[in-house]
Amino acid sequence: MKTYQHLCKDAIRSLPVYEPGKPIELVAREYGLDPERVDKLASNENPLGPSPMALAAARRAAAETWLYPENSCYWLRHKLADRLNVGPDQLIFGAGSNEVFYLLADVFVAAGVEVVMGESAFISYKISTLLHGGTPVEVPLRELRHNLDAMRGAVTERTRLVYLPNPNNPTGTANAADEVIAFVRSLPEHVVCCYDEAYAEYQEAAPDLRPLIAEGRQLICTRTFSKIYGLAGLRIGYGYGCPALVALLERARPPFNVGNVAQAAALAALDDTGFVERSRRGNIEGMRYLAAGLERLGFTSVPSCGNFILVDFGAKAQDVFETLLQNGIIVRPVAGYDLPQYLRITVGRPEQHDRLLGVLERSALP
C-alpha cells in the first residue's frame, strides 16, 4: 500500500492529529448501547442545543443551499460591527474561530519562525504552527493558569505569534484583565498576539481588549458561535483586530469559507439574548452542582470560567474514562495536553450530571 511519505512536506510526517471527543453514534455501536441513552460531555457543546432563533433561520436558509454563500458575510459583519463597536473592516470570518488560527499561520508562520503558547493549551495553535514549518514554544502553566511572565520571557526576535486563550481550554482557568492587558502591551512590535475568547460569553466580566486594538497593538481577538450559541455543527467563528491585520488575513482566507446556512444562523443567534442568558445561568448552576457532587465523591475539580471542568482522577483517569464510556457517558481525556491524571467534563443538563455521578459512585473508583 502506498504511503506517499516521500512526496509530502516534512512537517506533515510528524504532525499531531487533532482528536475530537468521541461521537455518540460511534460509542453506541462500539459498546452496544442505544444512541438515545448516550450522553456526550466531551466537546463543550451547549447542552440546551442551538439557539431556537438560529435554528429557525438556518431552516429558512437551507432552501437556498444551491446558491454560493455571500462571500464577505456582509449582514453578519455589519451586525457584529455594531454590536462590538468596531468597523466592518476589522472583522474576519472563518469556519469556526479555529480557521482564524490557521489563517494567522498562513500569513505569519514559516521555517525559522517561533510561536509562543501555553504548554497545555488548545492544540490547534501547535498544529497550525508545525504545518507551516514553524517552531512552537510551549511555556509551562503555573498552577494550571497561563504564566504570562514566562511567556513574555519566551518571546525572541524570531517570535511572530503569541496565543493567549482566556479562559484556557482544557483547564478552564483564566488570567485577570489587568495582567492580560499588561502582557499585550509588553509585546514588541514584531509580535502579533491572538487572544482566544471562545468561552468569553460564559464569563460574568470578560476582559475587554478593544481599547488595545484602538491603541494600535498587534492584536486579534477570536470568538466562536460553537459554544454558548450552540452552532458547533455549522462551523462559524470570527476574529476582530485592526483593519491592516484583518486585510492580510483576508488575502489568505479561502473563498466562500462560511456557508449561507451558518451565516443566517449566526445572524439570528446574536438577537437571541434570552437563550444566551438561559445558557449562562444554566451553566453556572450546573457547574456548581457537578463540582459539589464530584467533591462529595472525593474528586477534586479545577475552578473553571468556561462551560466545562477539569477533574483530577489521579492514576485512575483512564479507568474512569473507560467506565463512563461503558455506561454511555462520553468525557474527554487530556493526556495529550500533558494532563494524564485529569478528565475534562462538559457541563450538561441536570439529569446528565446525576447519571454521571451515579456511575462514579457505584463504581467505587476513588
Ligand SMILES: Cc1ncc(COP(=O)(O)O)c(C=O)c1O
Contents of the next structure:
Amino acid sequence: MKTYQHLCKDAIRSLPVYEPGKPIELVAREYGLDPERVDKLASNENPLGPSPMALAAARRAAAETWLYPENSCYWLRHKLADRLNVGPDQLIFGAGSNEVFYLLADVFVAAGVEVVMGESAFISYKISTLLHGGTPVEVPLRELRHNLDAMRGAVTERTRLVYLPNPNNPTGTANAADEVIAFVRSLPEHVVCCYDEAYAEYQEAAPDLRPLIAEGRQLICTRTFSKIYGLAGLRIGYGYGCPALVALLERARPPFNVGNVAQAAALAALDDTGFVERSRRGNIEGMRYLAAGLERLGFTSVPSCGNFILVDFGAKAQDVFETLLQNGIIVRPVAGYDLPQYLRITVGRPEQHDRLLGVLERSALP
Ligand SMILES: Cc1ncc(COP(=O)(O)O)c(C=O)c1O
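The form predicted in complex with the named molecule is what I want next, because the block you gave corresponds to the form predicted alone; please supply it.
What follows is the entire complex, opening with the chain shown before.
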C-alpha cells in the first residue's frame, strides 16, 4: 500500500496524534456492552447535555442547512460583543477554540519560531506548533500549576506565541489573576499571548484580562461553547483580542468555518442563563461528591477549577482505566501529558459518580 510518506512535509511525518476520549459506541462494541449503559466521563463535556433552548434553535436552523452559513457570525458576534463589552471587530470565531489555536499558528508560526507553553498543558498548542514547523518550548509545571516565572524566562527573540490555559487541562489548576496580569504585562512586544479560557465559566472569579486588551497588550483570549454550553458536537468557539490581531487571524480563517446550526445554537445558549447556572452548580456539587468518594476509597485528587478532576491512582492507573472500561465507564488516561499515575475524570451526573465509585470499591484496586 502506498504511504505517500516521501511526499509529505517533514512536520507531518513526525506529528504526534491527538488522542480523543474513547467514544461510547466504540467502547460498547469493543466490550460487548449496551451503549445506553456506557458513561463517558472522558472529554469534559457537560453531563446535562445542551441547553433545551440551544437544541430548539439548532433544530430550527437545520432547515436552512442547504444555504451557506453567515460567514462573519454576524448575530453571534454582536451579541457576544455586547456581552463582553468589546467591539465586534475584536472577535474571531472558529470550529471550536481549537481552530483559533490553528489560526494563531497559521499566522505566527514557521520554521525557527518558538512557542512557549506548559509541559502538561492542553496538547493542541504543541500539535499546531509542530504542524507549522515551529518549535514548542515546554516549561515544566510547578506543583502542577503553570510556572509563569519560568515561562517568562523561556521567552527569547525567536518566541512569537505563549499559551496560558487558565484553568489548565488536564491538571484543572489555575494561576491567580494578579500573577497572570503581571505575566502578560511582562511579555515583550514581539510575543503574542493566547490566554485559553475554555473552562472560565466554571471558575469562581475568573481573571478578567479585558483591561490588558484595552491597554494594547498583544493578547488573545479564547473561549468555547463545547464545555459549559454543552455544544461540543457542533464545534464552535471564539477568541477576543485587539482589533489588529483579530484582523490578522481573519486573513487565515477559512470561509464559512462555523456552520449555521452551530451559530444558531450558540446564540440561544447565551440566552439560557438558567441552564449555565444549573450546570455550574451541578459541577460544584458533583466535584465535591466525587472527590470525597474517591478520598474515602484512598485516592487523592488535584483540586480543580474546571469540570474534571485529575485523580492519582499511582502505578495502577492503567489497570483502573481498563477496569472502568470493562464496566462501561470511560475516563481519560493522561500518560501522554507525562502524568502516567493519574486519570482525568469529567464531573458527571450523580448516578454516574455512584456507578464509578461502586466499580472502584468492588474492584479491590490498591
Ligand atoms: C484547555 C482547553 N482549551 C481548548 C479546548 C478546545 O475546545 P474546543 O475546540 O472544543 O472549543 C479544550 C478541550 O478540551 C481544552 O481543554
